[in-house]
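Starting off, we have a lone chain in the form predicted on its own, written out as structure tokens.
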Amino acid sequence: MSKRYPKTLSAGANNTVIALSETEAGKLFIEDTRSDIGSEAEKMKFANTINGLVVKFIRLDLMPDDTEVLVMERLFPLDFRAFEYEKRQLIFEVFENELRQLHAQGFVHRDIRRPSDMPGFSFDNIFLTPSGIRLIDVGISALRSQVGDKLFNKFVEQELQELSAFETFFLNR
């Protein structure tokens, strides 16, 4: 790491995301949630085998002070408002198709829309990047194999409602 890194990109109640380099970011977990690091890594790896919608998992590592870190690709978000409506429609269609692919393979993100009573932006787990829309923060995501069909289907139904709200937001309709 250079003197430019690490630097904080965001901080939440349970973790902090830092830039490790121009190509990598790391998610540091609060002490009492340390067990989540492995679970989140496994979910990212699973989603990465299906398509490129979820941020790419790179490795689990230790910082120089022995803090555990989940290392992932560093994303550089774009402002979707800079794109014409027709381009945003195409981008959204790809996003929707990739999200449905994840669902069909047994993965649901569960956090594409932040509840209005929580701090932060409504859709702050969705980034528009030069390669399209990407999802971050799979901490509460679920795998059908872990939660069973009934709960998984409920989560998918909720996520499709969130997707509809995101479409309205993203396309500014």
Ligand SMILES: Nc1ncnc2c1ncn2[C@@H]1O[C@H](COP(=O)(O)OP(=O)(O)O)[C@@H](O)[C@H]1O
Second form
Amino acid sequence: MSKRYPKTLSAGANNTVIALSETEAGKLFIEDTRSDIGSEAEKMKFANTINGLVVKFIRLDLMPDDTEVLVMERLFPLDFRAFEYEKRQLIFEVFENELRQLHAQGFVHRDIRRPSDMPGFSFDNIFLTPSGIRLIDVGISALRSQVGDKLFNKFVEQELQELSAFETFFLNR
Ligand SMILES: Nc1ncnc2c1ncn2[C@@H]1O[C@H](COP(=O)(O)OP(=O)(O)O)[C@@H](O)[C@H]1O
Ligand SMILES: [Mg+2]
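With the form predicted on its own already on screen, would you show the form predicted together with the ligand?
Following is the full complex, with the preceding chain placed first.
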């Protein structure tokens, strides 16, 4: 029988994500990629201090082969279609409030909708879970304190447009 963990969850363009256990997922950071484990961890931790929307950071660690890994809470998404329209409206409302709260506190996710010219599911960083919508992947997220007001406000404006596209998708599919 094959060993239970770690097991690959996703082998994406940038990072591989593995299941470390029933409760922990790990994003592997191979050296020489453009993504930076330290800043991704800091952004995740900052969002976690504001509310529960972004997946919870657990720790930074090394795999047995010395690969750097960002360990986070493992999420188990549900299918949107299993929920009544009215329930989805309520779930969306909570999501919108939490996203706006992140913006108000200086965090913008920036990746809730994949650009339409990129292959794959448009909203793959949005997970519907038993406790509502959660966001993963803060790889390109920005903090107001780092990028300044001008860029931050522009990113928020873009995010609200992406949110509106998600609303249409989530409620009408
Ligand atoms: N916390 C998690 N729980 C379960 N699966 C996850 C988690 N984080 C990432 N994944 C899986 O790994 C994929 C890629 O993760 P993501 O952080 O979006 O990396 P990338 O930067 O490659 O887009 C996700 O689409 C999902 O399938
Ligand atoms: Mg992603």
